[in-house]
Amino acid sequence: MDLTPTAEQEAIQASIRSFLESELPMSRVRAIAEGAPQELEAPWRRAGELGFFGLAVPSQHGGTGYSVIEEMLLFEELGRALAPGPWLGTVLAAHALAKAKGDREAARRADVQAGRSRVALIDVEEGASGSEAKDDRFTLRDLVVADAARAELLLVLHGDAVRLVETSAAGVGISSGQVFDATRPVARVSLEAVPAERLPASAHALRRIGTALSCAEAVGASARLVELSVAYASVREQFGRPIGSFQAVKHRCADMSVRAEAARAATIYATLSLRDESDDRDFQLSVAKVLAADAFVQNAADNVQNHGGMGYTWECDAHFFVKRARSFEAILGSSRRHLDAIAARLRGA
């Protein structure tokens, strides 16, 4: 299994990075976090025009026709840019709608892929307290959901069922929650006998894709944190010398780089296993999640340390990465849950 990207994949990643550096620089990310969500409108629409939301959707269904590997590259760059918005839910919705039949489904698919409809992701275990599916109605009570207040649709993974809900439908309650990561604000969501469109997709398959893509996002952010620390250590002076010349800072940056590269290798391998439908794909995805979460959380903390006193200030961007790292750890299964899955696999080997 070749982990090296092809020349075409490198070109795709470079193009995505150039787009995000132009459309979502950290100054715009900060503006969105500080209360200007409209700043995301133009970049989101352009991303739709470029086909970002349908990268792995077959061309006969309006997508670009690539694979989950190219989507992984997209999410690595999104993580590097700390991009706000419900990217994961929207991309997974494009997957879920790819095989749906009917004029309404085709219209929804076109809107999602074009960036006209943003989709927040809700993942709930079947039989969870407060959840109930009856006929074409769905009930779900008091869940905390990222980006729900800024989405037109909700993609609900419930057991192995996949449902799509309009946020404007009767019975949908969305209220602002306490903001931790301002680049990805959460809301409390309740659904009371809401009309829910059942899609011909597997929630388990979507969870696998979502885990791989979210790991790639964490990998991109972890690598970006290495760049930020090295850049700062190269110009910040103490005792007449750049702090990067001191052994303690060198070692910390080296450890950050090793973590990021280990997480990247595990994520690439897991994504390839997913693409090839390998028997051990769930195991590899759990390994990637654990390594990506550790790299992101630790690198975010070390980046604050490398920036010294200013690393704790609002003016420094370091805190945005700390908050995103903590929120990532809970997406599609915590590290503890994935460690349990790894242990169960090893015990059964």
Second form
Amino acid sequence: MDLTPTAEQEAIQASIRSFLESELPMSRVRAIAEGAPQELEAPWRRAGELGFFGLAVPSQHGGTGYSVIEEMLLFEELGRALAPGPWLGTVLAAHALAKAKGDREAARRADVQAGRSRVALIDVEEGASGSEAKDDRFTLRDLVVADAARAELLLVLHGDAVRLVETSAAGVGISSGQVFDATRPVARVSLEAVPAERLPASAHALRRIGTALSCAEAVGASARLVELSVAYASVREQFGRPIGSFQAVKHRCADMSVRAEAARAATIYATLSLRDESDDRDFQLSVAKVLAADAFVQNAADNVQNHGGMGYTWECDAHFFVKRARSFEAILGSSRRHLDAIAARLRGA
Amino acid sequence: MDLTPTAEQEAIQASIRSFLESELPMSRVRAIAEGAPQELEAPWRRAGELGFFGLAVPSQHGGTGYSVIEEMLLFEELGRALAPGPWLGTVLAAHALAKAKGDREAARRADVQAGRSRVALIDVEEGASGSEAKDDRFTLRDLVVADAARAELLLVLHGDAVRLVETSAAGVGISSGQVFDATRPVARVSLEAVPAERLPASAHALRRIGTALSCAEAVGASARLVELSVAYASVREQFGRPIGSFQAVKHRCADMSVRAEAARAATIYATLSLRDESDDRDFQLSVAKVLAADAFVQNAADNVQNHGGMGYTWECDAHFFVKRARSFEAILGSSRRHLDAIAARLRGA
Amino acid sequence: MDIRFTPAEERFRAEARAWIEANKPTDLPDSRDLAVRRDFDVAWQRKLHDAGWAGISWPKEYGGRGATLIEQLIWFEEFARADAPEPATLFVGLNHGGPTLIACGTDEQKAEHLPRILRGDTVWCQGFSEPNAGSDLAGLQTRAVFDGDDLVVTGQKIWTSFANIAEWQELLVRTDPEAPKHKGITWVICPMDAKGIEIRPIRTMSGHDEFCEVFYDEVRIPRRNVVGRINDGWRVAMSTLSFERGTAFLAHQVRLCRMVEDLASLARVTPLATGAALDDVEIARRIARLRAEVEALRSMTYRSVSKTARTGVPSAEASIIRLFFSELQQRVAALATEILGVDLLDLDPAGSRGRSDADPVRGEWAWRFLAAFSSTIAAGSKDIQRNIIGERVLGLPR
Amino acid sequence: MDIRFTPAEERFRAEARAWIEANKPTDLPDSRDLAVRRDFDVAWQRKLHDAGWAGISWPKEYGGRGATLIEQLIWFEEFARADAPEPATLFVGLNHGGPTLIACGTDEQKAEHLPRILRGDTVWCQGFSEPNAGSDLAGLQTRAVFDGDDLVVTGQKIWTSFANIAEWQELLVRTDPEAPKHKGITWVICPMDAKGIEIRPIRTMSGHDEFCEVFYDEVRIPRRNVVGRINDGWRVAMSTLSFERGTAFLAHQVRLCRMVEDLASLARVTPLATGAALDDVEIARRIARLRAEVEALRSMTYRSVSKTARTGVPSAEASIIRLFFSELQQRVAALATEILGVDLLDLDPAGSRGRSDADPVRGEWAWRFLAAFSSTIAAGSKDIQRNIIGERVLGLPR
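Given the form predicted on its own above, what does the protein look like in the form predicted in complex with the partner chain?
Let's see the whole complex now, leading with the same chain.
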């Protein structure tokens, strides 16, 4: 039992961090959010070259041959950097295509792994109104999807089925307007009997991986929020003292770090239980999602408060985290849904 | 519109406070709680002589001729003093007997108003399992009732019916043992087809009065808790400074006073709306009960925290408030029930 | 004690309600263009003025309504209940600048400014906060030295609304850097067209330009523009911070109450897996608690105004009410975003047209949520409010 | 990273589990008589000792098990999972006094005390806190002056468990009143039968005598009982506060987890108007959240022990775990009292016999609720814990 990263994992995480610090610093994230999406292109391509999208894909299929643990480290760093782009959909597509046979799918896999195809994730509950799978065609009405407007592919999870749709296909409608979270812009997606390739993968399995990785992203962001607050509170002075010396601010920072630590420990444990296929992995993932959502949402709000008037400005980065926290809470199951799942387990016990 | 007491009301409240400070100081409350119930007898009789039990009873029926507002002031002071004894049941019995005709009931009324008969309150929901009214007999199984062991009468609210039962009657079983809140000891009460006089009063109306008055009691206690914390934090020193100068303690005290103020304003408004028979009085009473429960429970806990190790001892008064707060939450509808009532109103709106 | 109003007060309420209903503008400009907004505010204020409603809390001798505290409370309640628009760009003049002149101004200053403020002819802005003097307002460092008949001002102010359209600014400057920090400040009327003033907009987290930074480079202001005594500006500023003595707060309470009702409506039309969100027991109880709290807020405000009416001095509970309100507002907005879930993320009304018909304010929640962050920061953060409650209301040691 | 244990560790777990199951006493005395409790603890400790389990984290050279950190973690987890009784009266000796002697004692001190502590022959108590030195422990004022070969101690200690049955006390005294407060303290072994010691019990809010006050009136202690250097007692005390380096915390986590399971059981059998409390969506979600939090607590503890195992130094997160635990425990107990409602108020098991059969721990909640108040006060209040996190973990200015 060891919940700390190995020396190799630490080195991987450090190299990802330094990659993101140089290729996707906050100034570039801001530029992308403020209307220059092309700023993402170079780092995205470079991430593909470095194998970031296929970390857990076996090396005989062109991947890096690591596991979901290394992906977790990647997503923690993505969260820390508040990286824009459809990372989750693309990485899950790489998972879904890992066992693919046939040339077309192998080519797709290569495109996805190389960052040539960006993949937006659509999670449709089975029986959701307006969704329908018929032969090789898929229909879906008016769903809010992150990063859909700039993706080449859509990865559609529907019940336990996994499908890929090309956004250029006839019948695909993607309309985007003003969005709440500009670092993860949503679009309204409608699919009208579009061609949809069924992949030999389980949507439930992909949802589990997606939950673990998005929790890791939230953990990275939550920890980053502690750093941002501590840094500001250490230098900003009022009444002739750094504001971090006031208990109100100090204790708020302490609570932020408690939340970030709890969320991180829960996420690491859940991801390990997923890797090891433990019986309680769904429970552990629900635990992680609840704790991570709490940490991200609360830390983002507390970070605004700690920055005072500055925290309320566009110029300060605090608001991007506030908005992303709400994006996180809204995907792959709200805290409410995960709490209900835990409660059902308690009732059955 | 004026939510502050008149000069006369202020004088009444001040005289009640000084009566309680001299007749029921905390030292006597402690003695009563620690096993000397007889210590309550003299103050109780004296309260009867002063007309405290019949404040709202018209003067032609031997009462003082005030209203529920002055009763509210009384209960605020009772809460402040953490007074033991079945005040609520006795005052509600005086209300229920106010319109009584006939010699027997008039004699009862005189006994109750004079403090010769102490009355414990039993609130039974209609259709509660084990309760049954048949002819002039009442049956009830195993209910937890405050102050029942030292009462001469039981005031039973059942649906909209109001009944009086003598605790000396055959079929009345009252068993008391170790209790959680020694300033308001409960007993288990069972009634086996006991004679029960039906009074010409509405149980719903009495519940409303009871809710207003018990909220006032909680408000008095909540405000007292602020005073106790502030007094201790102003003199207790650690690290060479009074602990009240530390923001952690100061802000906790500030939050306590916010809760106490909110509960007080809500209780005053609700009691006035009750007196004036406003259409929204039930809503206002629910608001008051929710706010008062929150204030009492949280302030009691925060007061322990502010007292540090001392707060954890029997010698410090803090624990008596913690326990009474739970007694309050458990009577005349939990916060949960009142929130459900407010929610039902929102659903209907 | 009484929750009822007198017959005269009820008549006042009926009169106010009828007038507001009949006269309130309904064509609130959609534009964020401040010139457009100013024209709108001026027209509305002129209407109020001509009907005798302008300056509800101003004394009659200065053209105000001279209403009693209870009448003011009724007015603000009715105003908010009718959702009548606040004259936003005129707020500082009507509620800060004007009242300060009434309390501390010279006859000349009063004659020049008060009628114009009341009619909406002039826009005022506030120059109090500085980048390094926020919570610690008295630590302000914008310097002013006397040079002949002028004050020469150099420094910077921040969080100034409408600086770019205002004619005048209530400005706090440090005139004695040697004195203790509360003792060397002067309150002065700054003409915003003076040479040496530069204004830069500040974008807020919602992406809108709500505030400005104002830079002063040797700006000359006539000495006669000083209000009150030189170096006594702190007291001058404090004297009017509580000018309306809590009555205007009723408008906030009414609006927040409507926000809670909106929240219940949102929950009523938002489907969850198990039914409408309002049928989810947990969500329903959380909304019910917010509804209870906003009702308590009204009672607290009534009580605070009652105390002030009785004693004549502002009630100490104002900071308690402020704190309770600001955190409550955040809880309301946060619960709405939780209920909205993924629908929060799309701000495009066209995209969610199907849903928005059922709930006209659905699209507003994102803005309300972001705006609510300022309520525990602006005009004294929640930490400062708790200090004030602890020290000034409860008497705890500093 | 790995959540699995090695085969050797799994064997250790199996061995520990089997032994504990076969040997744990089940006849925990119902009496609060400390002599009875001591006899019980001694018998149990002797059993542990004879089977080689005593001092699981003590080095082998002092008779301990010398277990690895992971083995210790497994041991504490199994111990708590089996609900094996803690040797309460022996706690201070085994976890504070003994480890301090191991770290800082002379050979003579070690030889005299360690074997007896390990076998349960001697009871130790702690003399650290004082009435005016609680949160500010280093502000302690109990004075000691050297007189020949003796230290002469005068002063008062508080919150001392088992003072009235202990043979020895780990005592902090001020030996240099002129030095900075952390520099003038000495750690000394105080024989509790010394002349001049007076002990008074302290009743807690639950009505039980859990602690004592200890008064010292010119108590003479041989100089050879000083542990470590004179005036270096603060460092001596700090060196063992984290002796078990977080592994024992697992026992707390396991017990709290069981408390949450008890809470779910309570909710399952408690009827509300609309069904069982556990079928109330709001209550169920609140319990589910507590269940999630206690699970996160385990992961945090595992992670903290992992770090310590890797680096060899105690993890900085210990204060984070402490704070999270203490507040969580209070939330668990408070929710139970809410669910119990009026049934909380009657502590008489006879009175609630009908119900208690369905839920054997129903009557325990009142005590758990009251006991939980101490968890954010004792051994560093939650305010102090947050200071420590802010200053020592995050590096914020003091």
